[in-house]
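In structure tokens, one chain follows: the form predicted alone.
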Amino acid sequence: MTTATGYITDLDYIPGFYPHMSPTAIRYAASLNRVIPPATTDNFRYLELGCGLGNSLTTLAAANPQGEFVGIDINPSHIETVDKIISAGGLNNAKAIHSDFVSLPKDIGTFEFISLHGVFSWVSPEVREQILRIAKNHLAPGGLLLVSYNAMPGWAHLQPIRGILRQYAQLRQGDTTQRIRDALNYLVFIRDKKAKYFEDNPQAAAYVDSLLKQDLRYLAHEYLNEHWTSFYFSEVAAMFHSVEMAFVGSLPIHTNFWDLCVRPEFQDLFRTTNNRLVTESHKDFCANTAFRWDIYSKQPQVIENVEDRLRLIDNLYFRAVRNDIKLPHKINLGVVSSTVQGPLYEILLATLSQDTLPLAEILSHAQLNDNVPADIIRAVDAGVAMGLFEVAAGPVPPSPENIPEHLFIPLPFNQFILRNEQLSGRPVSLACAATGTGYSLSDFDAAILYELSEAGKNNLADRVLAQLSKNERSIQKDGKPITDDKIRREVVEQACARFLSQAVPQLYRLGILESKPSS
């Protein structure tokens, strides 16, 4: 079934958490495109778009209390997931509304942060322009929005199977999840009998091999509306001016600098031009981006100088991603590879291995005397980019030496999560209000987190493979599932000590748990 608007709403879509959504990415990347970010210390307003089934509305509620988070949602039941979730993790801060673009309730106010994933690229035009719409009359002065949308020219060569999944799903009988099975039956029946079009587009034929091992429901949503588009950025960037808003930025971070999305061949081109909309427009002819997080803001505020960075931008830690990272750093990031190395990044590292700070704090210690403050920002803001460090909304402590031994999970949030998605086959995501964003780990990490935080240590192999008899859980070894008990046994005992040892520091460190009080 669809909406007026060609929308599917018979078929939920699939939970998912995007880091990317937190006010923390969206306020570090327009930072680092000089534009002074919405504050965060206190009552900052955000709203979702396009919610679904609420994760990432949720887990961003429970990280940052300080403010308020309203979703938008089309589908009754995506909105009767999220009001179950609010309910249950105590969200005073957050509220699930049914309704359309055109309907939003009129003292629904303005709001610091936007954002919609997973809409844009998936509606009619009509309600890309009740988005604008949204945009021009409900974000903030200064405020940001974050849009994220299918691409070209990355999109060119894989439009095809996407016209002929849903031709084929129309002619077929049964509900969604039926039509979407057989569509991609028929698609994998024409690829191996070689149609031509698989021929010749060899990324396309092995691309239908990704699509087997996705959701069916994510399948559905992403090929079956009535309404969808791929969309030039120069296509984006216009219509959001069209409502007066500016592109301060994009997401990941790395796709805000050039030389890390173009290979050598291709990077003095940009160079020669300081037009940002024509150097973007470049970048995804050279990288064949197929997916963009764009940020826009309204009415933006240019950082001029170093000092106006330190002063204007308050709730920005940097720490290292990980205590063992060595240099040099190799990384890939999907056109070009880079190395990180030098005495700067070595500095850098053992700081903040130790450490979250603030850029202010980063520039004031003793060993970086020498070292221009320009350049100390630079090399901050590229190890972001490369995977050396991560932002968080505020400073997390160092790793403590002793965890204590009876730990709990303070946040109502976090236990529903965890009692309601441990082995549920996906990704599971906890709120974080030292970073302002979501910690993920593995559904089978959260079986384990969730037994230690009900019982402890004792027995804790015991109880986890209790846990995964009685939800029929598999584990593998190389590729195959494991039959023989001892062999099941020792993996499960192996990975409850590694937990143990590397992860619940982690989460100490973090907040996540915390030292039970006697009773």
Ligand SMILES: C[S@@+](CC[C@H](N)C(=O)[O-])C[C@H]1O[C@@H](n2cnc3c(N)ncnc32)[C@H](O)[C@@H]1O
Contents of the next structure:
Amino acid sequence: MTTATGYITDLDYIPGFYPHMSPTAIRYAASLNRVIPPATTDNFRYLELGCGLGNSLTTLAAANPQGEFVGIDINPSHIETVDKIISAGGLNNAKAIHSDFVSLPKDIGTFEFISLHGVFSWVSPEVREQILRIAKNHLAPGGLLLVSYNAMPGWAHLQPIRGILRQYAQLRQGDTTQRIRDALNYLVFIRDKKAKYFEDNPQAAAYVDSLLKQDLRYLAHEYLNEHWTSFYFSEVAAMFHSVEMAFVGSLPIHTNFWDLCVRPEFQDLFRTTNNRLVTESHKDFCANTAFRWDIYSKQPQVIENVEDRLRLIDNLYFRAVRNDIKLPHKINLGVVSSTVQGPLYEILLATLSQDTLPLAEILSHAQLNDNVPADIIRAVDAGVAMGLFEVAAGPVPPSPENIPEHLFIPLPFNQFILRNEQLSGRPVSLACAATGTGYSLSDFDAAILYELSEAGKNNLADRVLAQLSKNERSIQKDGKPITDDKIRREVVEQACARFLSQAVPQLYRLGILESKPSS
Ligand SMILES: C[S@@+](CC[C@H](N)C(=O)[O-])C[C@H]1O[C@@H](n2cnc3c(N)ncnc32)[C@H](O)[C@@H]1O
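Return the form predicted in complex with this ligand of this protein as a structure block, the form predicted alone having already been given.
Now the full complex is given, and it begins with the chain already shown.
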């Protein structure tokens, strides 16, 4: 079953939290591109178009109690699920509206942030027009909009896969799940029998294996919608330009650095142009981009100099991703490999492993006096892009000396998520008010955390083992399920010990765990 404009509604989408959607990530990407983002210290408004099952919306609402979060979705079953999370999580700053974008309530007001993930490439041209109208009418001046889409040329050789799946599914009987299952089997059949398309396109043949690992709900929403389209960057930029919105930058952060995305032999293409729109297109061709997360703004306010960036932007703090990173640090972000090293990074890493600091405080650090502010800022930004540092919405306290014996989970939202998502078979995201975004852990670690918060450290491994048995959940070692009870116990005991020594100090530092008040 689909909407009048061809979008599937008889099958729920999959749950998922996307960190790029946090106001902090969007604001930082804007500031890096010399655009002043909306302030988030006090109240701000955030609209998610096509919020699905609402994991991003609700996690961000719980992590940013000073903001108001509104989600819109056409699927009533999605909105029912979001409403349940909002009510169980006690989120009085979040609201889910069951509505087609076309009939969005006119008096909904304006928003400092609008996001749409997994929507723009999958809806009809009329719905896209409506999205552009919403952006024009409901994004506050200086506000930021995040849009994700399937991009060209990365999708070029895979487009027929979508065509085959959709056409075959249309010929089949049954509900959406049955039809996507049949279509997938057909795809595997013609691939295995070496249909000429697959012989001529070995990458497409290999791609079929990755589809077999995916959830059918994801595959149905990705491939069976009537109007699926992959766009060149310039096409999307032109659409937003038509509603007077300008391209600001992109996520993940490293995509804002062309030299981290394309090989050095292409540098002349980039060094000889100052036009960002041209640069983005070069980058997509040189990197064969298949998916983009782009940020647009209405009436962007440009940062003229370093002082502006320090003075006009609140709530962006930097810290080392981990305390044990050693230089030189090697990374590969897909196409190019880079190495981070040198005295400036040594000092930044040592400093940001101890403290979470805003740019102004990093610049005034005594050991950095000999460096020009612009160089320090560039090193911090490049460090974020290369996975050395991360950005938080506030000052995360330093690692504690001692962890209290009795701990609890203060946020009702996190209590609800842990109760429901532990051992769900997918990553679990909890809200963290200190960072303003989600904190993700494996569903197995979520089960350990749940037991720890319910009844403390005593017999922790026994209780986790009981949960695993109750949920008929197998655990693996070296890629194989463990069948021997003794080995199973040993693995769970080791996992609990590791969780207590490594994850708990982090969770306590982030305020996801707090000291339990004595009763
Ligand atoms: C692929 S899902 C993405 C969900 C969510 N943003 C996420 O990342 O998990 C696309 C969502 O857009 C919603 N949608 C599609 N067309 C719509 C329309 N015309 N009006 C409102 N919602 C729509 C669908 O119901 C679906 O939940």
